[in-house]
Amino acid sequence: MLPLFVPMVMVVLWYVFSVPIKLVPDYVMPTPIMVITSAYQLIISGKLLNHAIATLIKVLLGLILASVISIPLGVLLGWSGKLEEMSKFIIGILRPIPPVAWIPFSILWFGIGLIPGTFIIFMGCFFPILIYTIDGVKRTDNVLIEAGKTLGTSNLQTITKIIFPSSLPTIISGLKVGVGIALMCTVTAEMVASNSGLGYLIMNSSQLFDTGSVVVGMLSIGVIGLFFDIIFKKIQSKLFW
(Lines of atoms letter the chains of each structure in order from A and count residues from 1; the text may use other names and numbers.)
(Lines give C-alpha, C1' and ligand atoms only; values in the text may rest on other atoms or scores of the structure.)
Protein backbone atom coordinates (compact mmCIF):
# COMPACT_ATOMS: atom_id res chain seq x y z
CA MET A 1 0.00 0.00 0.00
CA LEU A 2 2.86 2.39 0.76
CA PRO A 3 3.85 3.04 -2.88
CA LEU A 4 0.23 4.00 -3.64
CA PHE A 5 0.05 6.66 -0.93
CA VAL A 6 1.79 9.46 -2.87
CA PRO A 7 -0.21 8.95 -6.10
CA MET A 8 -3.46 8.92 -4.11
CA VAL A 9 -2.62 12.23 -2.42
CA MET A 10 -1.70 13.65 -5.84
CA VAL A 11 -5.03 12.62 -7.36
CA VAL A 12 -6.93 14.16 -4.45
CA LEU A 13 -4.99 17.44 -4.76
CA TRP A 14 -5.46 17.38 -8.53
CA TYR A 15 -9.19 16.94 -8.08
CA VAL A 16 -9.46 19.72 -5.47
CA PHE A 17 -7.55 22.23 -7.61
CA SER A 18 -9.22 21.37 -10.91
CA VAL A 19 -12.89 20.79 -9.95
CA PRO A 20 -14.04 22.88 -6.93
CA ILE A 21 -11.31 25.54 -7.13
CA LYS A 22 -10.95 25.57 -10.94
CA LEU A 23 -7.44 27.01 -10.90
CA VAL A 24 -7.00 26.66 -14.70
CA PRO A 25 -9.44 25.95 -17.58
CA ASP A 26 -9.85 22.25 -18.27
CA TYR A 27 -8.39 22.34 -21.79
CA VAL A 28 -5.11 23.44 -20.15
CA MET A 29 -5.28 20.85 -17.37
CA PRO A 30 -7.96 18.14 -17.57
CA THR A 31 -9.82 17.08 -14.44
CA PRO A 32 -9.45 13.53 -13.11
CA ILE A 33 -13.02 12.88 -14.20
CA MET A 34 -12.22 13.86 -17.80
CA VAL A 35 -9.26 11.50 -17.73
CA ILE A 36 -11.36 8.65 -16.38
CA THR A 37 -14.05 9.30 -19.01
CA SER A 38 -11.44 9.36 -21.79
CA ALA A 39 -9.83 6.22 -20.44
CA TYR A 40 -13.21 4.47 -20.33
CA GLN A 41 -14.02 5.43 -23.91
CA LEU A 42 -10.57 4.50 -25.19
CA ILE A 43 -10.70 1.14 -23.47
CA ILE A 44 -14.27 0.30 -24.51
CA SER A 45 -13.59 1.21 -28.14
CA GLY A 46 -10.43 -0.90 -28.10
CA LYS A 47 -8.39 2.10 -29.28
CA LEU A 48 -6.12 2.18 -26.26
CA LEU A 49 -5.25 -1.49 -26.63
CA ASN A 50 -4.54 -1.07 -30.35
CA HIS A 51 -2.29 1.93 -29.77
CA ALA A 52 -0.51 0.25 -26.88
CA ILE A 53 0.07 -2.87 -28.98
CA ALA A 54 1.35 -0.77 -31.89
CA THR A 55 3.85 0.89 -29.55
CA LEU A 56 4.85 -2.39 -27.88
CA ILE A 57 5.45 -4.11 -31.20
CA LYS A 58 7.81 -1.33 -32.28
CA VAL A 59 9.63 -1.37 -28.94
CA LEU A 60 10.05 -5.16 -28.99
CA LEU A 61 11.04 -5.30 -32.66
CA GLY A 62 13.57 -2.51 -32.26
CA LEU A 63 14.93 -4.00 -29.08
CA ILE A 64 15.25 -7.52 -30.51
CA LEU A 65 16.85 -6.26 -33.71
CA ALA A 66 19.31 -4.12 -31.77
CA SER A 67 20.14 -7.00 -29.37
CA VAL A 68 20.66 -9.52 -32.15
CA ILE A 69 23.31 -7.28 -33.68
CA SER A 70 24.81 -5.42 -30.74
CA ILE A 71 25.22 -8.30 -28.26
CA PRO A 72 27.35 -10.54 -30.54
CA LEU A 73 29.18 -7.44 -31.80
CA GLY A 74 29.79 -6.30 -28.23
CA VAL A 75 31.13 -9.73 -27.26
CA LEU A 76 33.48 -9.60 -30.25
CA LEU A 77 34.67 -6.04 -29.53
CA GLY A 78 35.11 -6.75 -25.82
CA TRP A 79 37.05 -9.92 -26.61
CA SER A 80 39.42 -8.43 -29.20
CA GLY A 81 41.30 -5.31 -28.18
CA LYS A 82 42.26 -4.69 -31.80
CA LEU A 83 38.70 -4.65 -33.09
CA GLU A 84 37.65 -2.38 -30.24
CA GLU A 85 40.48 0.01 -31.04
CA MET A 86 39.38 0.01 -34.68
CA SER A 87 35.77 0.84 -33.86
CA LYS A 88 36.38 3.33 -31.05
CA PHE A 89 36.19 6.41 -33.25
CA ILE A 90 33.12 5.45 -35.21
CA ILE A 91 31.24 4.43 -32.06
CA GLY A 92 32.38 7.60 -30.33
CA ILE A 93 30.98 9.77 -33.09
CA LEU A 94 27.72 7.90 -33.74
CA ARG A 95 26.76 7.30 -30.13
CA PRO A 96 26.10 10.90 -29.04
CA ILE A 97 23.67 11.49 -31.96
CA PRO A 98 20.19 11.47 -30.37
CA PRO A 99 18.09 8.71 -31.94
CA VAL A 100 15.37 11.21 -32.85
CA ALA A 101 17.87 12.98 -35.10
CA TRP A 102 17.43 9.95 -37.37
CA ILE A 103 13.75 10.81 -37.86
CA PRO A 104 14.23 12.73 -41.15
CA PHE A 105 16.11 9.82 -42.72
CA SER A 106 13.81 7.23 -41.26
CA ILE A 107 10.87 8.95 -43.00
CA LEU A 108 12.82 9.36 -46.24
CA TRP A 109 13.92 5.74 -46.25
CA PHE A 110 10.92 3.97 -44.73
CA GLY A 111 7.95 6.33 -45.02
CA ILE A 112 5.30 6.34 -42.31
CA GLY A 113 4.31 3.43 -40.08
CA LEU A 114 5.90 0.49 -38.32
CA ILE A 115 9.36 0.43 -39.93
CA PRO A 116 10.56 4.01 -39.34
CA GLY A 117 9.53 3.75 -35.67
CA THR A 118 11.34 0.45 -35.31
CA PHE A 119 14.40 1.97 -36.98
CA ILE A 120 14.49 4.89 -34.52
CA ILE A 121 14.21 2.48 -31.58
CA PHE A 122 16.94 0.33 -33.07
CA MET A 123 19.23 3.37 -33.29
CA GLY A 124 18.29 4.31 -29.73
CA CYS A 125 19.00 0.97 -28.02
CA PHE A 126 21.86 -0.20 -30.19
CA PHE A 127 24.63 1.76 -28.47
CA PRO A 128 23.64 1.30 -24.82
CA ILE A 129 23.36 -2.46 -25.32
CA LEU A 130 26.65 -2.51 -27.25
CA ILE A 131 28.53 -0.49 -24.64
CA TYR A 132 27.15 -2.52 -21.73
CA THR A 133 28.01 -5.78 -23.49
CA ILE A 134 31.59 -4.66 -24.17
CA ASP A 135 31.90 -3.63 -20.54
CA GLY A 136 30.49 -6.92 -19.26
CA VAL A 137 32.85 -8.94 -21.44
CA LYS A 138 35.86 -6.93 -20.33
CA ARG A 139 34.95 -7.39 -16.69
CA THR A 140 34.88 -11.17 -16.98
CA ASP A 141 37.17 -12.49 -14.25
CA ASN A 142 40.31 -13.80 -15.91
CA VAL A 143 40.51 -16.74 -13.51
CA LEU A 144 37.19 -18.04 -14.90
CA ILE A 145 38.55 -17.91 -18.44
CA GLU A 146 41.71 -19.71 -17.36
CA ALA A 147 39.74 -22.25 -15.35
CA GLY A 148 37.70 -22.96 -18.47
CA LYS A 149 40.81 -23.46 -20.57
CA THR A 150 42.28 -25.93 -18.10
CA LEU A 151 38.97 -27.82 -18.29
CA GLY A 152 39.30 -28.00 -22.06
CA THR A 153 37.35 -25.09 -23.60
CA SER A 154 38.20 -24.08 -27.15
CA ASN A 155 38.32 -20.38 -28.02
CA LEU A 156 34.71 -20.45 -29.20
CA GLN A 157 33.59 -22.33 -26.08
CA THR A 158 35.43 -19.78 -23.94
CA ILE A 159 33.25 -17.10 -25.49
CA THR A 160 29.93 -18.97 -25.43
CA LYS A 161 30.30 -20.89 -22.18
CA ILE A 162 32.25 -18.48 -20.00
CA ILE A 163 32.47 -14.92 -21.27
CA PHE A 164 28.84 -14.70 -22.38
CA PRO A 165 27.18 -16.06 -19.22
CA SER A 166 29.59 -14.13 -17.06
CA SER A 167 28.63 -10.84 -18.75
CA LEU A 168 24.92 -11.61 -18.88
CA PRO A 169 24.02 -9.52 -15.80
CA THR A 170 25.69 -6.49 -17.37
CA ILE A 171 24.03 -7.19 -20.72
CA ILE A 172 20.63 -7.32 -18.98
CA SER A 173 21.40 -3.93 -17.40
CA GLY A 174 22.12 -2.66 -20.91
CA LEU A 175 18.78 -4.02 -22.14
CA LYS A 176 17.05 -2.28 -19.26
CA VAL A 177 18.60 1.03 -20.24
CA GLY A 178 17.71 0.19 -23.86
CA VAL A 179 14.02 -0.29 -23.04
CA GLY A 180 13.87 3.10 -21.33
CA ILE A 181 15.39 4.77 -24.35
CA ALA A 182 13.23 2.71 -26.69
CA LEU A 183 10.03 3.91 -25.05
CA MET A 184 11.14 7.53 -25.29
CA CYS A 185 12.15 7.07 -28.94
CA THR A 186 8.93 5.33 -29.94
CA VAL A 187 6.69 7.98 -28.59
CA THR A 188 8.73 10.74 -30.21
CA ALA A 189 8.87 8.87 -33.49
CA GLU A 190 5.14 8.16 -33.38
CA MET A 191 4.42 11.83 -32.91
CA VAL A 192 5.89 12.67 -36.29
CA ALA A 193 6.13 9.57 -38.42
CA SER A 194 3.23 7.31 -37.56
CA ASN A 195 -0.48 6.78 -37.69
CA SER A 196 -0.71 4.49 -34.68
CA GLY A 197 0.78 4.02 -31.23
CA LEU A 198 0.59 5.88 -27.94
CA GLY A 199 2.72 8.75 -29.25
CA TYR A 200 0.31 9.20 -32.13
CA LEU A 201 -2.63 9.03 -29.67
CA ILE A 202 -1.09 11.80 -27.55
CA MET A 203 -0.31 14.02 -30.54
CA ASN A 204 -3.66 13.47 -32.23
CA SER A 205 -5.67 14.03 -29.05
CA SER A 206 -3.79 17.20 -28.28
CA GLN A 207 -4.65 18.59 -31.72
CA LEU A 208 -8.31 17.90 -30.91
CA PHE A 209 -7.92 19.61 -27.48
CA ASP A 210 -8.81 16.24 -25.90
CA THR A 211 -6.40 16.66 -22.99
CA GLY A 212 -8.01 13.78 -21.09
CA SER A 213 -6.84 11.32 -23.74
CA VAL A 214 -3.39 12.95 -23.71
CA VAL A 215 -3.07 12.04 -20.04
CA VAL A 216 -4.37 8.52 -20.69
CA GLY A 217 -1.68 8.10 -23.38
CA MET A 218 1.02 9.41 -21.06
CA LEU A 219 0.01 7.16 -18.20
CA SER A 220 -0.14 4.13 -20.50
CA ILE A 221 3.49 4.72 -21.47
CA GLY A 222 4.34 4.91 -17.79
CA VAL A 223 2.55 1.63 -17.13
CA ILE A 224 4.40 -0.09 -19.99
CA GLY A 225 7.72 1.20 -18.62
CA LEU A 226 6.84 -0.09 -15.17
CA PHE A 227 5.85 -3.45 -16.65
CA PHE A 228 9.25 -3.81 -18.37
CA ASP A 229 11.01 -2.77 -15.19
CA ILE A 230 9.24 -5.50 -13.20
CA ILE A 231 10.15 -8.11 -15.81
CA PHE A 232 13.82 -7.09 -15.79
CA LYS A 233 13.91 -7.07 -11.99
CA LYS A 234 12.57 -10.64 -12.05
CA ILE A 235 15.22 -11.72 -14.54
CA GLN A 236 18.00 -9.98 -12.66
CA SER A 237 17.04 -11.43 -9.30
CA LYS A 238 17.48 -14.85 -10.88
CA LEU A 239 20.70 -13.88 -12.59
CA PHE A 240 22.72 -11.89 -10.11
CA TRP A 241 24.81 -14.05 -7.89
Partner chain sequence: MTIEIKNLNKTFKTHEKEVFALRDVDLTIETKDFVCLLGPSGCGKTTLLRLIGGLEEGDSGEILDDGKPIVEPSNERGFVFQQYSLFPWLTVLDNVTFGLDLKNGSKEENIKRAKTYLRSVGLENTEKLYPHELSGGMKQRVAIIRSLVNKPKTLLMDEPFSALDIQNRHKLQEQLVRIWQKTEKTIIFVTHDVDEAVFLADHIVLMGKNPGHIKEVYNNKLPRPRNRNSKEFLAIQNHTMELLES
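Could you output the structure for the form predicted on its own, given that the previous block was the form predicted together with its partner chain?
This part shows the chain on its own.
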Protein backbone atom coordinates (compact mmCIF):
# COMPACT_ATOMS: atom_id res chain seq x y z
CA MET A 1 0.00 0.00 0.00
CA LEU A 2 2.99 2.33 0.47
CA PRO A 3 3.34 3.25 -3.25
CA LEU A 4 -0.34 4.26 -3.26
CA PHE A 5 0.01 6.66 -0.32
CA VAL A 6 1.30 9.66 -2.29
CA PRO A 7 -1.26 9.29 -5.14
CA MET A 8 -4.08 9.03 -2.58
CA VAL A 9 -2.91 12.19 -0.82
CA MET A 10 -2.70 13.99 -4.17
CA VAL A 11 -6.24 12.94 -5.10
CA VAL A 12 -7.59 14.10 -1.73
CA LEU A 13 -5.85 17.49 -2.09
CA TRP A 14 -7.08 17.72 -5.67
CA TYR A 15 -10.66 17.10 -4.54
CA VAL A 16 -10.43 19.60 -1.67
CA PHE A 17 -9.04 22.39 -3.83
CA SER A 18 -11.39 21.76 -6.77
CA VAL A 19 -14.73 20.99 -5.04
CA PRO A 20 -15.19 22.62 -1.61
CA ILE A 21 -12.67 25.45 -2.08
CA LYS A 22 -13.08 25.81 -5.87
CA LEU A 23 -9.67 27.37 -6.27
CA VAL A 24 -9.94 27.23 -10.08
CA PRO A 25 -12.92 26.85 -12.44
CA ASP A 26 -13.91 23.36 -13.63
CA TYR A 27 -12.98 24.09 -17.24
CA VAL A 28 -9.43 24.95 -16.14
CA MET A 29 -8.91 22.00 -13.79
CA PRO A 30 -11.57 19.27 -13.73
CA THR A 31 -12.63 17.72 -10.45
CA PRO A 32 -11.91 14.05 -9.71
CA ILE A 33 -15.62 13.35 -10.14
CA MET A 34 -15.53 14.86 -13.65
CA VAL A 35 -12.52 12.72 -14.53
CA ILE A 36 -14.21 9.56 -13.24
CA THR A 37 -17.36 10.41 -15.22
CA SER A 38 -15.36 11.04 -18.40
CA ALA A 39 -13.42 7.80 -17.89
CA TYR A 40 -16.64 5.86 -17.46
CA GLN A 41 -18.13 7.33 -20.63
CA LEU A 42 -14.97 6.72 -22.66
CA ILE A 43 -14.69 3.13 -21.42
CA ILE A 44 -18.36 2.31 -22.02
CA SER A 45 -18.29 3.78 -25.51
CA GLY A 46 -15.08 1.89 -26.33
CA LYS A 47 -13.29 5.10 -27.39
CA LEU A 48 -10.62 4.87 -24.70
CA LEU A 49 -9.70 1.30 -25.65
CA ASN A 50 -9.58 2.14 -29.36
CA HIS A 51 -7.37 5.17 -28.83
CA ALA A 52 -5.11 3.28 -26.42
CA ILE A 53 -4.68 0.43 -28.90
CA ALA A 54 -3.87 2.90 -31.68
CA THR A 55 -1.19 4.49 -29.50
CA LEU A 56 0.22 1.11 -28.45
CA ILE A 57 0.51 -0.01 -32.08
CA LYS A 58 2.47 3.12 -32.99
CA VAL A 59 4.73 2.76 -29.95
CA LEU A 60 5.47 -0.91 -30.57
CA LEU A 61 6.08 -0.47 -34.30
CA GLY A 62 8.37 2.52 -33.81
CA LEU A 63 10.24 0.89 -30.94
CA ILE A 64 10.70 -2.41 -32.80
CA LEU A 65 11.94 -0.69 -35.96
CA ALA A 66 14.33 1.49 -33.97
CA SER A 67 15.63 -1.51 -32.02
CA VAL A 68 16.13 -3.70 -35.10
CA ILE A 69 18.32 -1.04 -36.69
CA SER A 70 19.99 0.73 -33.76
CA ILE A 71 21.04 -2.30 -31.66
CA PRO A 72 23.06 -4.10 -34.37
CA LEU A 73 24.45 -0.76 -35.55
CA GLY A 74 25.37 0.19 -31.98
CA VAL A 75 27.17 -3.13 -31.48
CA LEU A 76 29.18 -2.56 -34.66
CA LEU A 77 30.04 1.04 -33.79
CA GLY A 78 31.01 0.10 -30.24
CA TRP A 79 33.13 -2.79 -31.50
CA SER A 80 34.90 -0.91 -34.29
CA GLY A 81 36.65 2.30 -33.32
CA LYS A 82 37.05 3.28 -36.98
CA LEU A 83 33.35 2.94 -37.73
CA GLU A 84 32.48 4.96 -34.63
CA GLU A 85 34.94 7.68 -35.63
CA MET A 86 33.43 7.81 -39.13
CA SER A 87 29.89 8.15 -37.75
CA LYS A 88 30.58 10.63 -34.95
CA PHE A 89 29.95 13.69 -37.09
CA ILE A 90 26.58 12.63 -38.53
CA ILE A 91 25.36 11.27 -35.18
CA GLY A 92 26.45 14.47 -33.45
CA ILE A 93 24.38 16.52 -35.90
CA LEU A 94 21.23 14.39 -36.04
CA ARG A 95 20.97 13.28 -32.40
CA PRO A 96 20.11 16.72 -30.88
CA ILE A 97 17.30 17.34 -33.40
CA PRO A 98 13.96 16.97 -31.54
CA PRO A 99 11.69 14.27 -33.00
CA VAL A 100 8.87 16.82 -33.30
CA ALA A 101 11.00 18.71 -35.83
CA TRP A 102 10.42 15.80 -38.22
CA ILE A 103 6.62 16.17 -38.09
CA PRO A 104 6.35 18.46 -41.18
CA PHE A 105 8.37 15.99 -43.26
CA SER A 106 6.46 13.01 -41.88
CA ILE A 107 3.20 14.62 -43.02
CA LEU A 108 4.65 15.48 -46.43
CA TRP A 109 6.11 12.02 -46.93
CA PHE A 110 3.46 9.79 -45.33
CA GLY A 111 0.31 11.90 -44.93
CA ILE A 112 -1.93 11.41 -41.89
CA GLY A 113 -2.36 8.17 -39.96
CA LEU A 114 -0.29 5.29 -38.65
CA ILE A 115 2.93 5.67 -40.66
CA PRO A 116 3.85 9.28 -39.75
CA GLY A 117 3.34 8.57 -36.05
CA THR A 118 5.49 5.45 -36.30
CA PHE A 119 8.17 7.44 -38.13
CA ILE A 120 8.27 10.11 -35.42
CA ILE A 121 8.59 7.44 -32.73
CA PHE A 122 11.35 5.75 -34.71
CA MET A 123 13.30 9.01 -34.90
CA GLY A 124 12.80 9.61 -31.18
CA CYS A 125 13.89 6.12 -30.07
CA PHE A 126 16.70 5.45 -32.53
CA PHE A 127 19.49 7.56 -31.05
CA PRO A 128 18.92 6.83 -27.33
CA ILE A 129 18.95 3.08 -28.00
CA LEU A 130 21.98 3.48 -30.28
CA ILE A 131 23.95 5.47 -27.70
CA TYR A 132 23.10 3.06 -24.88
CA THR A 133 24.12 0.10 -27.06
CA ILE A 134 27.45 1.69 -27.97
CA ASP A 135 28.09 2.46 -24.30
CA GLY A 136 27.18 -1.10 -23.28
CA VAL A 137 29.58 -2.57 -25.83
CA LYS A 138 32.40 -0.31 -24.67
CA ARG A 139 31.79 -1.36 -21.07
CA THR A 140 32.47 -5.01 -21.92
CA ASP A 141 35.39 -6.28 -19.87
CA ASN A 142 38.49 -6.64 -22.06
CA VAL A 143 39.45 -9.70 -20.03
CA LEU A 144 36.43 -11.53 -21.41
CA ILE A 145 37.29 -10.52 -24.97
CA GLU A 146 40.94 -11.58 -24.57
CA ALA A 147 39.86 -14.87 -23.01
CA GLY A 148 37.62 -15.51 -26.00
CA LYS A 149 40.42 -14.76 -28.45
CA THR A 150 42.70 -17.10 -26.51
CA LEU A 151 40.12 -19.85 -26.98
CA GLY A 152 40.03 -19.14 -30.70
CA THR A 153 36.74 -17.26 -31.11
CA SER A 154 36.15 -15.41 -34.38
CA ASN A 155 35.08 -11.77 -34.51
CA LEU A 156 31.45 -12.82 -35.08
CA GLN A 157 31.56 -15.23 -32.13
CA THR A 158 33.14 -12.55 -29.96
CA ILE A 159 30.32 -10.15 -30.80
CA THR A 160 27.47 -12.64 -30.43
CA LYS A 161 28.77 -14.74 -27.52
CA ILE A 162 30.66 -12.19 -25.41
CA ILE A 163 30.00 -8.55 -26.28
CA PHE A 164 26.24 -8.67 -26.89
CA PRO A 165 25.37 -10.66 -23.71
CA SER A 166 27.67 -8.42 -21.67
CA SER A 167 26.06 -5.23 -23.00
CA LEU A 168 22.48 -6.54 -22.74
CA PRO A 169 21.69 -4.84 -19.38
CA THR A 170 22.67 -1.46 -20.82
CA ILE A 171 20.69 -2.14 -24.00
CA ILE A 172 17.58 -2.92 -21.96
CA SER A 173 18.08 0.34 -20.05
CA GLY A 174 18.20 2.08 -23.42
CA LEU A 175 14.95 0.39 -24.42
CA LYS A 176 13.32 1.62 -21.20
CA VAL A 177 14.39 5.16 -22.03
CA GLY A 178 13.18 4.62 -25.58
CA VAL A 179 9.69 3.64 -24.40
CA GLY A 180 9.33 6.89 -22.46
CA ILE A 181 10.48 8.89 -25.45
CA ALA A 182 8.21 6.85 -27.71
CA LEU A 183 5.13 7.75 -25.66
CA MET A 184 6.05 11.44 -25.67
CA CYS A 185 6.67 11.36 -29.42
CA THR A 186 3.45 9.45 -30.06
CA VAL A 187 1.29 11.98 -28.24
CA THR A 188 2.98 14.88 -30.01
CA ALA A 189 2.61 13.24 -33.42
CA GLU A 190 -1.01 12.24 -32.78
CA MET A 191 -1.89 15.81 -31.92
CA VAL A 192 -0.78 16.91 -35.37
CA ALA A 193 -0.53 14.01 -37.81
CA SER A 194 -3.12 11.46 -36.74
CA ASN A 195 -6.83 10.84 -36.44
CA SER A 196 -6.59 8.29 -33.63
CA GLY A 197 -4.65 7.61 -30.44
CA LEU A 198 -4.46 9.11 -26.99
CA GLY A 199 -2.73 12.24 -28.26
CA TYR A 200 -5.59 12.80 -30.68
CA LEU A 201 -8.06 12.23 -27.83
CA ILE A 202 -6.28 14.81 -25.67
CA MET A 203 -6.13 17.43 -28.41
CA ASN A 204 -9.72 16.88 -29.57
CA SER A 205 -11.03 16.98 -25.99
CA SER A 206 -9.11 20.17 -25.19
CA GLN A 207 -10.65 21.90 -28.21
CA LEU A 208 -14.08 20.95 -26.85
CA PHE A 209 -13.10 22.12 -23.32
CA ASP A 210 -13.66 18.57 -22.11
CA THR A 211 -10.87 18.71 -19.53
CA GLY A 212 -12.05 15.53 -17.84
CA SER A 213 -11.30 13.51 -20.97
CA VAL A 214 -7.96 15.31 -21.29
CA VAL A 215 -6.93 14.07 -17.86
CA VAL A 216 -8.18 10.57 -18.69
CA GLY A 217 -5.98 10.54 -21.79
CA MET A 218 -2.99 11.77 -19.80
CA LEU A 219 -3.48 9.14 -17.10
CA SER A 220 -3.88 6.43 -19.75
CA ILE A 221 -0.48 7.34 -21.17
CA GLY A 222 0.98 7.10 -17.68
CA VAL A 223 -0.58 3.66 -17.19
CA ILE A 224 0.89 2.45 -20.49
CA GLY A 225 4.31 3.75 -19.46
CA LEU A 226 4.00 2.01 -16.09
CA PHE A 227 2.99 -1.21 -17.88
CA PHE A 228 6.13 -1.13 -20.04
CA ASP A 229 8.29 -0.31 -17.03
CA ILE A 230 6.96 -3.37 -15.17
CA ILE A 231 7.62 -5.57 -18.21
CA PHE A 232 11.23 -4.40 -18.50
CA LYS A 233 11.79 -4.89 -14.78
CA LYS A 234 10.46 -8.44 -15.08
CA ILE A 235 12.80 -9.10 -18.00
CA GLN A 236 15.77 -7.69 -16.10
CA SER A 237 14.95 -9.74 -13.00
CA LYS A 238 14.69 -12.93 -15.09
CA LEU A 239 17.90 -12.35 -17.03
CA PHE A 240 20.26 -10.74 -14.55
CA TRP A 241 19.28 -11.82 -11.04
